[in-house]
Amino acid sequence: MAGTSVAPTPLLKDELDIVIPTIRNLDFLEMWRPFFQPYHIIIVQDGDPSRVVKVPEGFDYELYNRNDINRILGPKASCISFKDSACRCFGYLVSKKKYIYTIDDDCFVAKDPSGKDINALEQHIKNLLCPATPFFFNTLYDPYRDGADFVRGYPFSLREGAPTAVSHGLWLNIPDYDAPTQLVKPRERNTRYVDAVMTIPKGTLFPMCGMNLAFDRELIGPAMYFGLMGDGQPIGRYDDMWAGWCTKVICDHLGLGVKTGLPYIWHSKASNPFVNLKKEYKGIYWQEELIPFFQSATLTKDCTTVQKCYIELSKQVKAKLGHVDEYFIKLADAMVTWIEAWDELNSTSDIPKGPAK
């Protein structure tokens, strides 16, 4: 019929899951409805499994609580954190999609400098579908974006780039600071919108934040384990950091790219810095040994899959970090359990599901 328009099919509509960890009702989804409603959502409910989490009408979702995690994983459920947003990685386990986007429930739609709402998911997808440049830095940032290209002096042999495994987004308003920085700068807000996407160079680590993150599950999924955090553990708020360090070492080994920059989300509230300090203080101390460990970590030529890389890394964690604290021996064992669970749940299409909605 003349004059009618058909809405375009959202990118990767049937190939991407949105994973959200939560302890509260998901009213925040109303703001994201124009961007998220076409996609399938996996909700991982933390804390009391008897509490009812309300989800706005019209979303296609599955919700898993701790009882579901225990039922599906059995004894292997010990590798999934409790009372910590690290539980989100259970959603990565049960997803059957090629791509994952994960977001926190205190993150809202941001606006670009023109005042237009930012479709964060769409930008992440663009980042993942375009190559990365981990082997040689392009000073004009992402050469595959419209209006950009490789600059003079960039080797032609490297211009095809590498597959992008991770897209790491940023935040306006409340910055992702550690507790000491929060205490020193309690009123600081990030108002700088930088219109750039760049590939993190090979051999360079970065602090990965899990509140606005997308990745190619088929390329790097088994490395996206958010560790043992929260209830019963001596550390918290390092779940995404741990996953990021492990993932970057493995991406470097396998020749995969990690991007950071756009898109932005609006981080709406600051967590309590005194509570955060209690969770972080051992990590702040330990990371002075953790970072050199990951900087020097090497994987053998036999490590040809993400799973093999991760198992090898777990052995090195136990051997080289066990002296720091016995926690790392426990964590290394959990890394192995995670891979066992990943292989078990991803070896068949008949994965036990939570209550579909």
Contents of the next structure:
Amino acid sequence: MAGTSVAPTPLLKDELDIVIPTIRNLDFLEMWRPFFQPYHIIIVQDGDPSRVVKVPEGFDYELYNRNDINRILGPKASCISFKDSACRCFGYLVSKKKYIYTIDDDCFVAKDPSGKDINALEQHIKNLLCPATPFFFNTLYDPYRDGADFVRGYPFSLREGAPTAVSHGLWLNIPDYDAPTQLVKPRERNTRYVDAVMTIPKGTLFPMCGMNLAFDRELIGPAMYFGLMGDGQPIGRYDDMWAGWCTKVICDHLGLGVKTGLPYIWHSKASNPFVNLKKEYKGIYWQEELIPFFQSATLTKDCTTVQKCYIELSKQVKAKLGHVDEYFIKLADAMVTWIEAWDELNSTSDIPKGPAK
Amino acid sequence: MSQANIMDDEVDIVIGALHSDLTTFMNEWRPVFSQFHLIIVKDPDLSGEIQIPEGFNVDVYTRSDIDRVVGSSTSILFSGYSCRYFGYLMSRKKYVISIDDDCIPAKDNEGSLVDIVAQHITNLITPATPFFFNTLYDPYRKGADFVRGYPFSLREGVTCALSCGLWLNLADYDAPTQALKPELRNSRYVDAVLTVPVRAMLPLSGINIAFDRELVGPALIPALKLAGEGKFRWETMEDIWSGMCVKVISDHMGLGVKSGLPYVWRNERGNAIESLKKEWEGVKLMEEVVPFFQAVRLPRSAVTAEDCVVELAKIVKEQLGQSNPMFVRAAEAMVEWIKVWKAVQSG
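Alright, leaving the form predicted on its own aside, put up the form predicted in complex with the partner chain.
Let's see the whole complex now, leading with the same chain.
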């Protein structure tokens, strides 16, 4: 076979942070050790700050609990959710790295069809480092993958692709279903390994799950605000959805790509569908208004940065979704607070931080 | 109505024959095709008699049939790979499955023979979901569903009009790509079917497709002929053009287009470097054509696929016709095709 040597994927260990929200413990890291140990981990501890979160030995991490969040952000801490994994976006705020990988603490290493352990992080890095193809659908999926290419009829002028801003991974075992589906199909497990990475076309929205997600923080970080969920809020389990819709609209506007597919992780815990139903209930109805809103959202030419896009979006949220529920007015304000916090923490170098370790 | 019933009575399998000896081809496909009605259309430029083995329910059409039905001046539409469109014209069934004559059945990851008829029909009779992307791909497949965050009002989906299959071994690459990477073979079996979202364009390969002929038959058009069009897929763009038209029309009519399974195994033939010399025209063409199709909008008054093709032909002539006479001919061919389609349907 003509020499097609595949260059090894760079580790990027000094350019990537792993962000993990937790309210329990981090025993799951033990299984990930071979793949995660080289990296710096940012742990966002939700719930009672006086609890001590057990982290396995040998990992390089910084941990932030609610007290830290309040101390670092002051009044702006109001935009970070409490008692919901949405708090993870605080980790994106304080990271100083180019790339973020975020994973839930009930996600384990999956095996590919040959029985080999999947290095999810390595696949995400591959996805982020090679271009996306949002402007024309390639029927053989990711054309940059080893063993694939653009098909006949794919315009040559579009073969350079666009920079990849987001890599959305999937889950074997417990699939990411909503509460009604969980109630109807409590035993359904995802056993189908689909060996593909693909770009979600420009102009198309998708449900972005935060369980196994990587992104280029420099390209799209400010759009990854996970909203107001949990304690004191009328809704839960829509944090990543909200971030995903905002992110996709902004990526489409700025000419950035969003990929989905590999890598798979093994999702072990099925959350309680009745608890989920209570959290999602309002979201199920509100979604019907939110989707048309995002599908028709347009950003003006002078929205040239992610922050500008996001602020513009927050204005539109206030104007067009305020009538759906007062929550959206609060959310729009929180979106602005988030950008203020982002700019504050990411422009000057001597912000007092000092996490609790 | 069980799937078995649907399959026998409502399916035609259409093969454009670019080789006269189809014995091996038909024998390879016997386990999958033998219970169906087949329409084989011989490329009018091909000499020699078509050879097919016994045991099939088949109708063969040749140049003289084409001349008789559409007239010898229009028969030019059906030369080369475009001969299969004559089969679509002659079909009386709801569903048509069409593959190139250099493909044989593939094997899936478990080693079983892929039944492309069963998979294409499943794709066509289950809804498509063009308005929102489902990250677990086809939600109607066994073992899958819509994921959290997928709007409930969009879960009914829309009717699927077109199912685009894929190819193992010799994938449908263009000549420059295959010439650059002569060893490149597709060995990746991706176990997914997904809906290509509304307004997303794709390169529709004619090598392995199926469609609802009643809904979109008229929109699969033998219209675009490269000046140097030849007898290898690398040397054609007719299906690519047809695919852009049918996607725009499906989007306009609120129908869905799926891509993915089933796979066929495609055999090698031809020399990519030789074909490279001929295909440059086609390659440049796409650069103009893509922005056009991405922006085109059909009038609300165009309701049927026939109406849509006629409207599209007008816009093609006006907007693309100015830059290249090939587009003027394509627009005229589109109109001619609809005339012929209507005449045959009513006659």
